[in-house]
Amino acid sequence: MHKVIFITGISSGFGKCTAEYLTQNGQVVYGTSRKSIESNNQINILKADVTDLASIKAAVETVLKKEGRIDVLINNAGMGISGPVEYASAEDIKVQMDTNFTGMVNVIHSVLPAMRKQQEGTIINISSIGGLMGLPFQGFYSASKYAIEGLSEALRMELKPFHIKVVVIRPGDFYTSFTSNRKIDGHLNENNPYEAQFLKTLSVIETDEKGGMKPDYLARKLGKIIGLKHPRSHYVIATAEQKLAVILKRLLPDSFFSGILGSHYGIK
């Protein structure tokens, strides 16, 4: 039996691949995009911005009027800003948190009344392994993902009486347009004491991403998770090396793990 799936941020990357894969496998998919994108006869595209609560509520209402239900919500919309924490502008901090975290909350608020009425549903929140460990020069990106982790843990308990499942996805490095769309904050110039280290670390970050897995791998994983009656509360979808890093983060003393992570990013 097909499911009605609402997914945010389908213009590129994870969202685009996931929407296409789920549609090809018989699901009814509604996807949001901030900008106008080429129409797909099978994917129902809704113009909406997760940071604009009114537009998200309108998009959700459109789905409910047409389908009568939403079985799965995939909170995928997100973006990244890199730079030294000290030099981050208030505007960029707000954009980062509003898109990755508050935007996700806007969508959850809009979908939950219908899911509670149904007494079932699945909410899938896209976090990151950067939500399990603070990544240098991606401090506010990591902060937004840590926030997703904490909210999802609380939400999972709150929604248990309504038979609504909450699943957190923690991707590692994938090669998507996320890399080219990354915004650089921090006013880098010769007077910025972080510039040399930041540029060195950014080179490692981008090399890791460009050598990462393809987004259709994540799409297939999400397809399997959606089909499970009892999915796990969280999944790390990453390379073996990155999965090991997640385990080491849990097991090793903080100072030791920070040394390993810093060394990977060229920080001595």
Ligand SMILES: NC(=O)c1ccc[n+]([C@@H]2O[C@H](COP(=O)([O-])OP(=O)(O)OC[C@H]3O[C@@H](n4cnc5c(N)ncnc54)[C@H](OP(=O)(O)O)[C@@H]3O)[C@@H](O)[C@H]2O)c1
The other form holds:
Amino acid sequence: MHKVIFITGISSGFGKCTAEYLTQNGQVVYGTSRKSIESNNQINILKADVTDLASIKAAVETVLKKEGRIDVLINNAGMGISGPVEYASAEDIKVQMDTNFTGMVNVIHSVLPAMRKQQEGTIINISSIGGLMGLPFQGFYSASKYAIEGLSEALRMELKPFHIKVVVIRPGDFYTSFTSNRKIDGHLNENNPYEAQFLKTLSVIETDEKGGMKPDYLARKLGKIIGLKHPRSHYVIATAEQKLAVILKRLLPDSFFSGILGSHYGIK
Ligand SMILES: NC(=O)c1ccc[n+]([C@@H]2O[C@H](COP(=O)([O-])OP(=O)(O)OC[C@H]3O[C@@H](n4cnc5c(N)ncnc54)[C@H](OP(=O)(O)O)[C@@H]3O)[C@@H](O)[C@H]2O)c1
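Form predicted together with this ligand structure, per the form predicted on its own context:
Below, the chain from earlier opens the complete complex, with every other chain and molecule after it.
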């Protein structure tokens, strides 16, 4: 039987590919975007912004009125801000945390009453490898993803009595609109002491992403995970090299691992 799936952020990247893949495979998909987009391929598009609780509540209500249930929530909407931590503006830090973290909480709050009544459901939170290791010049992005990791761990235990599963996805580098949507923060100019290093590191970050995997790979993985009766609590979906970095982060002394990661990003 089909599942009713609610995905945030389906105008591009993972969200778009996943919504298309799941629809083609017989699932009933509702997805949000802040833009007004025409619904196509039977994907039901709802205008909502994860940072605006009322808009998310209204979108969830629409789904519940039509379908009577939400089986799977995929918390995907997100964006990245890059720049030196020291120079980040309070406004940009807020946008980063409001979108990636508080926005996710808004959606979870809106969906949970229905899932609890159903006594079943799956919440899939899109984190990042950057939620397992602090990435230079993406400090607040990493912080937002670490926050998701902690929240998901706590939530998984709280929701166990209601038979609701919480799964965390940690993608490595993928080529999506994430790269072009990235906001550069930090009042960069020639007087900024981080300027040269930041630009060097940013170029590595962008090269990694542009050479990254295609989002339809992640969509297929999500399709499989949704079909599992007992999914794992987390999945790293990345290249072999990035998976190795995750393992090394756990095994190596911090100073040694930071040296390796820093040198990948051109930091001596
Ligand atoms: N690409 C990667 O390498 C990578 C790696 C690890 C993790 N991730 C994570 O994967 C998720 C999806 O990213 P992506 O790579 O697919 O990037 P993307 O192509 O830029 O897509 C991001 C989606 O999020 C939506 N969005 C952004 N802000 C929103 C808001 N305030 N409210 C509602 N929707 C919002 C956008 O929709 P609208 O603009 O239409 O609202 C868009 O559909 C993000 O959480 C990102 O952190 C990406």
